[in-house]
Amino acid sequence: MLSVALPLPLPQAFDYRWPEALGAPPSPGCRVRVPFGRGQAVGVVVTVGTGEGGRALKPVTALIDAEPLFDDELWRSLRWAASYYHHPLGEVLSAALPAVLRTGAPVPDLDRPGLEITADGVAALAAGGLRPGPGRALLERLQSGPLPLERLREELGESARGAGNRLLRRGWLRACRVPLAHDPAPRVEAPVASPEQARVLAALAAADPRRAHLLEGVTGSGKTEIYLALAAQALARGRQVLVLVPEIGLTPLALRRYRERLPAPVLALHSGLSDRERAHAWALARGGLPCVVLGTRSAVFTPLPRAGLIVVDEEHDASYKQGDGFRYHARDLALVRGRALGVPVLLGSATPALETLALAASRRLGHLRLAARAGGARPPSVELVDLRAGHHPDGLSNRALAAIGEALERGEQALVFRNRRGWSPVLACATCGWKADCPGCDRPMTWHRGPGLLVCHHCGRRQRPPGACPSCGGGALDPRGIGTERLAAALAARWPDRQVLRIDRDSSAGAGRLDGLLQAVERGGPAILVGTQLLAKGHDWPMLTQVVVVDADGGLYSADFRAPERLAQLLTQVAGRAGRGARPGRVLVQTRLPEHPFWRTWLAGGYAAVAQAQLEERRRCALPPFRFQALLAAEATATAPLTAFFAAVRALPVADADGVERIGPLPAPMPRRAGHHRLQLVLEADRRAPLHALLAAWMARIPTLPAARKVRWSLDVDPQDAG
């Protein structure tokens, strides 16, 4: 008899009987073929008995894999996750898989599909009749030897695609495997790291090899230069390194700089890449190839028998938290890995996350500091501007114009920052006041005014505006607030002979779109940079040394407690964007509130002072990190399910859990999205083992809740938004 975890929201494995026509019986870990329903199913075996216990089973269909597919660390620690997020086994290995693997695919090969050159190539080359473009670049660059198709792309854009696409065609090119050994990259000499530098690297030699540590560096203090030691010191003994980046957008720069650096292959784990290419990197791991494997969020399930270091950039950022599904928390996990595995872990950030300085705090973590800019760089001045007087069409004050003007003029780059995608966050009537909100959302459209579209960002949900106000029948609808697409047209408009460019979610959707537009900020030169978050972390621009906010209040007034902490975090990351090379840096905050206590304790102390604010607050006032939460969230068409469905939940008999706290059910922040009513149970108390026997004991008895039929609902351990 075999237990199988099959991908579904259920917290049960599933019995079958094991064929003996099939051989012997597969280990825990193997992937097997099941009938499931009136269909069939992957699954993964999880424990491997005798008997049937007196039950009929159904048989094994098919053994997909002769060996387990997770390594006894990565078994464990993927149990221990789906135990403490109380998530379903078969969801946990399966979101631990790439997608193909998922289907039944077999592992794949080892070597990687690539392009080389042939003889006619060369001879069409060396002719010198092509023009500049990527045939010719695609030439050139297989000149030293064959390369994976993955590098090329990564390298010369997407147009490497078709361009060999065509060359192939004509035989200048030939589709090969290459080797593992075979990824040709050119080498960058190492810098002499600073005396902070090398203090820490010093400290980290000394330290004990399994301990993680919070690395607490200064934007542009060389964070990175730590990083690329101590991969080239795991890779010097045969190991593996995994590097997590919180954003995909910060892959491909931070792919140029491992290769530039290091003598491995540094294998790419991101959304970006396609679902074959993310599992031969996943495979390549899985072998034990001595590599770097950089990646996103879902990067940190990567096998590492050899495993030698674990980094995560940018600790801090939200983005590492999973907002469906599995809920994991890709920081926790590489802690969680590490110790496993008895590597270190590095946690990287110029503004650490509370849990993160408050684990350091503890001694949990050890704690180390880069204080100073790398290579004598100041660190930006800061100014407040004031916006109560003047009026300001689009969202920019006199003294910000004129800030951004003189960077130009000294031939320098200016940002401007906006957390707002579209022309106008909202579209609405001057004259009795009607918006356009969303039908399914209670939130506004936004106005995007390139594709005349308004958009819903909660649900996305697109349509065209109305010629007239609905409400009132009135004339135009106004466009009100700023948006980045309002900003970088403004911006256009007054430099004309400037490069103005937009990066946000919108400007930047298709492959290879954003690390073009980054490359060309890279090549310096004049120019407005104009965007979101995506600009806030993880950029060295020299030539950047004027940043401007044009609007920071949004963060002041949410209900949200985590709310300041990461006002202060994203204005510090923007903020550091300036002044990375050897010319000073400005930083601009536009703000409305200018007497705020938060702007007083951010000047005087910067995001430290904030942080140890927080802390405190966060300790008189028990929340997280001082209290553990849960969050029960459910959602359906109308109220009644939604009242059925917690009312059961509250009336689960429940042992051992004096201590939690209850807190609702409660509206979501946002009640109604996407048409559905939103509710949510908060789970409070100041030890997690009654907490996590309460969730145990609930997520037994919730799927088998009739009313748990007709909601959606959802589970979320250690939750990092207020729903």
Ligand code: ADP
Contents of the next structure:
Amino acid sequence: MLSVALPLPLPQAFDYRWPEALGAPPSPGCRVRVPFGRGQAVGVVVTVGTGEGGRALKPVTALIDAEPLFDDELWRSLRWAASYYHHPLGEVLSAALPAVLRTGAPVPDLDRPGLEITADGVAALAAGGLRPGPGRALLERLQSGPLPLERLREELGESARGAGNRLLRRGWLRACRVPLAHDPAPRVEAPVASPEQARVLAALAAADPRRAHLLEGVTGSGKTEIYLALAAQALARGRQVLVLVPEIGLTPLALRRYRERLPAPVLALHSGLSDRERAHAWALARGGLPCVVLGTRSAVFTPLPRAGLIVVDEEHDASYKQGDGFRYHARDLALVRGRALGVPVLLGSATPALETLALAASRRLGHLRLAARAGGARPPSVELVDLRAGHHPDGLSNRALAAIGEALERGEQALVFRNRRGWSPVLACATCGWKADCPGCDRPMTWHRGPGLLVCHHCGRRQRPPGACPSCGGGALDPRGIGTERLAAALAARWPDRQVLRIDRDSSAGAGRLDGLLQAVERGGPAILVGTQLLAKGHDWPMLTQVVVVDADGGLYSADFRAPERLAQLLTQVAGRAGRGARPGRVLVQTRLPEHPFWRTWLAGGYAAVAQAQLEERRRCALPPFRFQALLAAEATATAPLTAFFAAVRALPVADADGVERIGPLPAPMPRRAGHHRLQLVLEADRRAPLHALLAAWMARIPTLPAARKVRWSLDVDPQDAG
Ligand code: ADP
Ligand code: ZN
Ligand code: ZN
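Same protein, different state: after the form predicted alone, show the form predicted together with the named molecule.
Next comes the full complex, this chain leading.
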């Protein structure tokens, strides 16, 4: 008998009979094809038992893998994750696999068909006299070594195929298998470590190699240099390195930096790859290739049979938490895997998450610091601008406009930050005050003037605006408030002969285009950048000296207890873009609440002071990280099924739930989204054990409740969003 985990939202595994005709039964961790419902499904063997317990079981249809897909450590870590997040193992295993393997395709080979040049080919090329054309281009490209067919077609176009066949017949080329790896990039030497960097490296060398550390270093302090140095050491020992970066941190620029510095393949794992490329990278890592895997959230599931180091860059970044389905936190799983693998984990950030700071304070993490910027750059000066005085039609004070103008005069760059896309967050009637709200979300839709559309940033609904006010029939519709589109237009009108680059998700659809924009900035001509938090992270622009934060007051009004932490992180990261080169940086923050205590703390003590104050506040109010939370949420098009669902959940018998507080069900912070009503129940406890005992009991029962079938429900353990 085999019990098989299927990618279904059900807690249990499914039992099947192993037909003897298929040979010896497989090990746990192998994929099998099994009958399910009226069709077939691909699942992973969890346990192998004897006998059928008197039941008539359906037989397994086929065995897919002769060897388990997951090595011992990954298997244990994934099973741990399934139980910690109370998520069905089948879905966890499925999330951990590249998409092509979920559908039952074989693990890809570790090499691909390619071409190499023969001695005759080299001689023909050396003799000169070859006419320019696809044939010659192909021979020249292959001079430095064999390349996969795919890569040649990518670089040289479809004509490479015909030319390749001709040259194969001539004996100038030969078919071969090419290991999947990148072209060796030109090597760039590492800079000499600063005294601070040397101290951090020495401390890490002396530490228990299995201990995890927080590396808290101001923006531009040289954290990436520390990652590179440690990665080089691990690679020199023949080990693998996993580097996790935030979703928008994995730019071609960042990739190039790792490639040109490290003498090993750097495999990028991100959403821009094709499924086949992802599966290849996964298979190479699983094969034990000494390499760097540089990836976003889901790269935390990469097999690392020869692991040597795990780095989580910008560990505070919200993109490490999966927002739907299997809601894991990649930083937390990186720590779990590091422990299981017995390798060091380094969490790096200029603005560490309060959870991470609390772990460091309790000494469960080592705490290392880089206080100064590398290469002698000084921290930027920060100043508030009181927006209450004067009139600012385009959201920019005279003070800010003057500062931008001065930066441009000096031949430098300015960054104007506003975390709202579009022209204006609200379109309203000038006569009666009617607002264009999303009918599904009851929230204002954002006016995007370029495409002439109202867009709901919560559910994605897009529609043309009405010609006149639908409420009073007569009024003209006015844009209210400022988005990046409007800012960019205002700045371009004021400085028509300067480059104004808008960088947000609307302007940079397509990562290639974003990279082009960023490289233009890196080259350094005077320019104004306007953008959202896409601009806040990771970039290193030496000519950027002036930062203007247009309006961040929203973060001071928010009811979410994490809002001050997030605001301080965002502002500190944005401010950190200024003055990373030789010239000093300046930051102006516009606000209508200059007396708010947040500003005093941040201006006087920076992120560390805000974090300290917030930690004290969280402790006083018994909030995470001093208390553990889980969020049971449900949504439906009507409210009756929601109340029925939560009533059924609360009626479930629970043996031991002492010390678990149940708050709600209450409407979610967004009570309606995309036409669905949303209700949630918050569970809180001072210790994890009783909370998880309650969750385990509930999760065994909730999927079978009839009331659960009439709603969309989800469980979020350690939620990062208030819902
Ligand atoms: P972080 O990751 O902390 O933001 P980086 O590692 O990107 O910092 O370093 C910021 C800038 O300083 C980069 O341009 C980097 O090349 C440079 N840098 C870092 N360390 C050194 C060093 N020891 N000597 C000279 N330049 C350095
Ligand atoms: Zn009106
Ligand atoms: Zn909506």
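Since the model is a prediction, treat every value here as computed from it, not as a measurement. Numbering follows the first chain given and starts at 1. Between two forms, the rigid core is the largest collection of C-alphas that superpose within 1.5 Å.
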| item | value |
| --- | --- |
| Residue 169 C-alpha relocation of at least 2 Å between the two forms, rigid core basis | yes |
